[in-house]
Amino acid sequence: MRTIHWRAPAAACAVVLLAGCSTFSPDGGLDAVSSMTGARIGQPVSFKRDDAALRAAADAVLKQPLSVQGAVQVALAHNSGLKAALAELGISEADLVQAGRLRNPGFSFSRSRAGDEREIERALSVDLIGLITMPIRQRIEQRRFERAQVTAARSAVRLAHDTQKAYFEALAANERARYMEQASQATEASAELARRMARAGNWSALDQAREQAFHAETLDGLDQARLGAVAARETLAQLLGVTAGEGGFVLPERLPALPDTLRPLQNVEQEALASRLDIQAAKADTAETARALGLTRATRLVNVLEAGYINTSTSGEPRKNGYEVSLELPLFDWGGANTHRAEARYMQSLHLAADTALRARSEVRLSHAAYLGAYARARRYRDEIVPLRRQVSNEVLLRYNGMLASVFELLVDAREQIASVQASIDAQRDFWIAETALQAAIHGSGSKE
């Protein structure tokens, strides 16, 4: 801390007046996060310091079988990770406010004695450097604050996408377990019939053992499917920020039906360019670098580019956040190199922004292709494979009616039909997950966020 002695009380008063202009915003920056988030996840979000209303609305949603929007709503209200991200915003704002205030003037009094000589020193100290660098520090903190807002919004959007994905996984896992139960009923009937046929003297121990082994294997599959359903439910519960246990939430029986229409590629690419937060951040960074370049050209005194915030992390220790502004005295260097550097930085920022946009469009195209593919697959299952399987079952039943096929063929076919319905459910789930990934590619920071 550099402190200089200041002996002019009048100047000190002026400084005090200046410092008084920085205050906290009424919403703590949350309104901006709400609007950023809401626009991207397709439902209104209202983050407030006091989120009792938000929680109450979420709790009301929890009383009904959960829809995918409902799940997102609950997660936004309850997820603790998101709350931590939002709290970070408060810290940033405090830093911002702090940056707009001068350090309190200090007064020091010392009395020393050397031999017989006594010296009494009175000093009034004022943070002059702080005063000079205040606009710069404020701008930096403003930017940090805005970044914190974007980060919070990104966390919220990511949470929404993760929740959607987990939601579809949980629903599909439930359906899978339910269908495995039906399959195990089919093998149970086969095994029981085989046992009774052996008892009646119509079947050998070999045939009976085969049917029973098959039943045991199906039961094993059922156990795994049930475990999978529990795991998927727990994952969802963690994201929702509620318990997976009794009374936590109720999932609907089925995945949502496939949509009738798909989103065209042209629209989603444009939407992504307008909406993606990483693109916005890159653009803001470029604008900021441009401003810094202008400032460097203008002042040549203040090393603005060095005034980036410090953000270092050492393993095992909390991340160090802060900023550093250095002020130079133009004795040897009149700032020519700094200007070159600033220009290079600006160009770098431009290229980075272009790169981000290019990557974003590529990701969106890839996600869109995956989305179309998943849709085609889910539709093929829904419109062709499952109906054909059903037709096969009807035909096997006709053959059973004519004593052309045995009851075991009927049961084997029932199992096969169940398996194809399961595959159809998986395809439907994969479509909704691909849809979520596409949303993430459009609105978040890419499918790999």
Partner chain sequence: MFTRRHFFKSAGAAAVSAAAVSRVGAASLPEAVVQTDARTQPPPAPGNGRHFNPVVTLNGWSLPWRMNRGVKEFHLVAEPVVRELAPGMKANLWGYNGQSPGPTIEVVEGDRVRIFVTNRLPEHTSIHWHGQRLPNGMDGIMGLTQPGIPPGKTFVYEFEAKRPGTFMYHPHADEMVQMAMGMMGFWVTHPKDHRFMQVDRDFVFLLSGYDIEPGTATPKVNTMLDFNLWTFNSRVFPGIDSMNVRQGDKVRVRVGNLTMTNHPIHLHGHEFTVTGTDGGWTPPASRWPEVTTDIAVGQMRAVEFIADAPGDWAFHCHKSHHTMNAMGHAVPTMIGVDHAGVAEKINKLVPDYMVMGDKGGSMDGMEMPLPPNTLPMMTGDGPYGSVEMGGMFTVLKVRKEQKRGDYTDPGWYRHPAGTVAYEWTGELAEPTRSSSAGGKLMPLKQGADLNLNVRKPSGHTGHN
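With the form predicted together with the partner chain already on screen, would you show the form predicted on its own?
Shown next is a single chain and nothing more.
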């Protein structure tokens, strides 16, 4: 006897057609990412390896004193960590394309012999359940792909904010180091004068020791400031994706001036709820799990469903035609565990989305309060403390010249003057960092997942 099973030649043709319907997008999903980053940080992103124009523009920015927007532009073009995050888009898109294609048809072959009789079986099977659930799986993968786009945009926005923060810290560290160089030069001259005055017998050994100790402390402060400047520059260079050495990039000499007006709290919370990328990601995750729950409920009783066309021929007998359907019977597994698991995941994502929204509003209010406080402190140092310290120093110097103040009073005033200027630089830096943190709170890119 000779038996041959031929299953579903027409279905195989349909598989080929369906497989050809799902293809990769020309932009790899990056246009949507660029649109999201452009709305939040004013600059697009690109993942093209041969994007010579983008890299050339970033290299041109590096030849000029770097602005904060220029730093962000360079980081988006050169940072390898961001490139790795954007590469996840390709993985998600591959899953989406795969969801639009059926599994390859199965082919089986068997040969048996009983005496002089031989039997050969050939079978070609198609995953029908995969065909039936293909639209649902495509929608799920589409949502996952969209979530990957939001995640990629969030990585780019986070990089922009981290770069801005490192930029302001590097500027403040440089400004502090330059001021300490000026202070050390002044104390060196004072220490030399003290030595000469002591040799001439006009100063006591105590006054000379005080002056020299002050100079040594200033030099120590200079060393610390220089080390801080190097560390801040290296941190910024890592984010920019360029070298921190000579020719890597040029920083301005001073921090930007304080703005005249501040951003009011009104509508900031609403803006954050509409703009925060983590909230959008949480919403997408909830929608995705809801669809996955629907798929699980629809297929919980059907694990395997296969159908095929049968053509059997036996020696000496007429050809037999028909079809065959195989279905796994749900005798031991009714799919209840899978459904319960999917429901639990849906509720989990629902609560996480609500928690994200609640935290977002609180984070924005806290960031705005810090933003206002940093501005008030920076203005106080700029408009009151530093000018008053300068006035006090002038008065002490006049008293010292009139022999109404001692060297000790002069040294104490000099220390306070140095500390006041350093605190003013830090206050100005803290304001710009607080402003960056507020933007990060509005955009929802403050912490890594």
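Superpose the two forms; the largest set of C-alphas matching within 1.5 Å is the rigid core. Positions refer to the first chain, counted from 1. Values in this document were obtained by computation on a predicted structure and should not be read as measured data.
In the core-superposed comparison between these two forms, G81 has its Cα shifted by less than 2 Å.
Positional change of T289 between these two forms reaches 2 Å or more at the C-alpha, relative to the superposed core. Core-superposed comparison between these two forms: the CA of E93 stays below a 2 Å shift.
Core fit done between these two forms; CA of R415 shifted by 5.3 Å.
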